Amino acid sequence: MERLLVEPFYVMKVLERAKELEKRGEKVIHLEIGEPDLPVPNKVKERALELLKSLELKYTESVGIYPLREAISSYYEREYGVKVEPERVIITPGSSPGLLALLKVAFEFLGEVSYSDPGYPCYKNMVKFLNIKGRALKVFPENQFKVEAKDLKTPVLIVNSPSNPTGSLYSKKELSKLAEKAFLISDEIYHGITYGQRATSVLEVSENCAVVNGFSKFFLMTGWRLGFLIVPKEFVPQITAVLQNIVISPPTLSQFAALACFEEETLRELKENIKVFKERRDLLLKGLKEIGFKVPVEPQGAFYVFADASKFTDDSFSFAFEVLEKAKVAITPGKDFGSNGTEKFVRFSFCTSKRNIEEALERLYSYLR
C-alpha cells in the first residue's frame, strides 16, 4: 500500500462523489464545504478591474506590499485596540503557506507544537509534513471542545477561535491562561464572523504569540489566495526567507485589490453579512435538533455545526456517504477532524442559502425519520 506523507481531506471524497451524482442529473445540496457563497465585496472587484488596466502585475516583496501591511496594522488597532508595527505583518498567498512557514520557525525557535483533537485537520498534517514534533490534545464537549491550560505540556499551542469544526470561542481569560504556559499560534481566520460577543485576538492578551489570518472567510476572497501573519520581530527574517524560497511573493492583483476591504463602505457591507449567517445558523440548529441530531456546542462563530449523529450511526464516515446517496445531502464526516470520538460526529456548513438549508433539512428528515 502506498504510504501517505499526510492524510487527505476526507470531505473531498464526499465532494467527488457528489459531483458524480450531479453529472447524472441529481440535485445535491452542499453542506460540506466551508466556502462562503456570498459575493466578493463590490469595491474589491471594482478596484481589481481598475488595476488590471493600469498596473503591471510583477512580483512584489516576499512579505507583501507595504500599504496592505499598514492597512492590516491599522485594522487590528481599530478592531482590537492593539498596536502592531507593519513590519511584523507578513502577507502570504493564502493563510496556509503562512501557517506552514510559521510552524517550522516556531518549532525551531521553541519546540514541540500542540493542537486540539477534534480540530482543523491541516494542523496535524502540516506538523507531519514538516517532520516536527507535535501532540494532539483531546478536547471534549463538556468544555466546548477547547484546550484547557492544565492539559498543556508543550511550548507551542495552536488555537483556533472561532473554531473549525465546532464554532467555539475562547474567552479573553482562557486565552490569557494558555498564553502564560505556551507560545500561542492563533488562527483567527474566522474573526469577524461571530454571533454575539466579538472574538478576542491573542494580541490583546499576550506578546508571546503569533496570528494567522486571511481574506477568505469574513472578507469572502477565497479564490484570491491572500492571507497574512502577525509575528514577533525576531521571527520575521526567518519566515521571510522561507517564503522567498517556497512562494516568491503573494499575488499582486489580490494585494492591491484587498486594500478596498478596509474602506468603511466595504466593512459595513461585510458586517451586514453576519446577520445572514446567523439566520442560517439558527435555522440549521433548530432543524437538526428536530431530526434527532445532538449539538453539544452551539457555534458562537464561523459557519459550521458539529453535530453528534450517534442516534443514527457509530460510523460517521460511512454515514456521510449514506446520506449523500439516499438523501442527496453532502456533509463532512468527523474523521476529517481527528480521532477523539469523531466517529460519531458530522459537520454541517451553512455556507448556502436558507432555501437550500430548508430543503436539506426536509430531505434529512424524510430519510432519517
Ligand SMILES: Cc1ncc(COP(=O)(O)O)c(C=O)c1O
Contents of the next structure:
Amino acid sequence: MERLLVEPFYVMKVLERAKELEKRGEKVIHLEIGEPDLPVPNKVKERALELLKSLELKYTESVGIYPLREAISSYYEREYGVKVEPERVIITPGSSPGLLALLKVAFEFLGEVSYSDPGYPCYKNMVKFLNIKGRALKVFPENQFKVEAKDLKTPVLIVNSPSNPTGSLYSKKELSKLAEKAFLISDEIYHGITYGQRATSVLEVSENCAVVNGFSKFFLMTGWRLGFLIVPKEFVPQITAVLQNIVISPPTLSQFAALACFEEETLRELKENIKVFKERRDLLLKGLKEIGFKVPVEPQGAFYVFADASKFTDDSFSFAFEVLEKAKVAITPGKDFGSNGTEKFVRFSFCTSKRNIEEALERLYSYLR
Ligand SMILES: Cc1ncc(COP(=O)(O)O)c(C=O)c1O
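Next up, the form predicted in complex with this ligand. The previous block was the form predicted on its own.
Following is the full complex, with the preceding chain placed first.
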C-alpha cells in the first residue's frame, strides 16, 4: 500500500529540515511547534518522584482512576459552574485517542460530523481514518474563522475554542446558537490560555454535548500523555469498551501525579504563565505586522498567530521552507490546517522565549524587507 491512510503533518517536514540544519551547526528558531516550553508544574514532578518509590505502576481502570475523574469534575464546577458526575469523565492517554473514540461513538449515535477549514488537522484526518462521514465547513477571517449556525447542516460539529491555528474564541451566545442545531464536540484543550475574557465551556450552554480536554497545553504536560473526555451518560459504556481495546489504560504515574494540578498553588502558578504568553503574543503580533504580514484575527487564546503572508507569496508551503533556509526560522505552512485559502497563511507559535521571538522577527525583517 503506497498511499498513507491519513495525511501526515506537513510541519514535520519543516522540522526534519530544521534538524538537518541544526546538525550542521545552524541556529534555527522554532516557531512551528505547538508545545509549551514552560516547565511542568513543580508539584507534579515532586509527586511523580514520590510515587515512583511507593507505587506499583500497574494498569488502572480503562476510564482512569476515580480520584482524578472526581478532581476534573470539581474543577469544571469551580471554573465554569457546571455539575458533571465523575462517572461522565473518562481519562485518556492524551486527548487525541479520546477524541478518536468519541468521534466514532458520536457518529454511530448521531451521524455526520462537521469541522472547520481551516482547523486542527486531526479532525479531518481522524474522520478519514475512521471512515465515517464528515464535512469541512469553510470559515473566513470576516467571521474570525468561526463556524456560523446558518452553515451547519450535520448533526455533529467539532468546535475548538480557543482555536488552533487561529486563536479565535467563540462567545457564549455563539456556542449556544451552534448547540441548538447540533451535538457539539468541544475541544477545550486551550482553555485556561486566554488573553481577555475566559473561554466558555460547551457544558455551560448545553446538555447535549461532549468535551475533549487534557493536560498538554495549560498544564504544560505534553509528554505525560494525559487527557480526558466529558461525555453524555449513554456514551460511557461505548467509549469505555473502545478504550479497553485500543489503550487498555491511561498512564498510571501521570494520572496520580496530575492530581497535584488541581491544588491551589499549582493553579495559581499556571495562571501566572498567561502573562508570559500574553507578552510574547503582543511582541510577535507587533513585529509580524511591521514586517508586512497581515493578521486578520488577533488571537484571543491559545499560543498561535495565523498570519496572511500574501504580501510575500501565494504558496505558503514553499514559503515556509524558504524562510527556514534563508532566515533560519521554522514556521508551519497553512496547508496543514486545510485547503480553504490556506496557501496564503502560515502559523507562528509563540511557545518560545521573548528573546527568541525578537531574534526571529529581526531575521524575518532582514530577509523579507
Ligand atoms: C486543537 C488541539 N486538540 C488536541 C490536541 C492534542 O493534544 P494531546 O493529545 O497532547 O492532548 C492538540 C495538540 O496540539 C490541539 O492543538
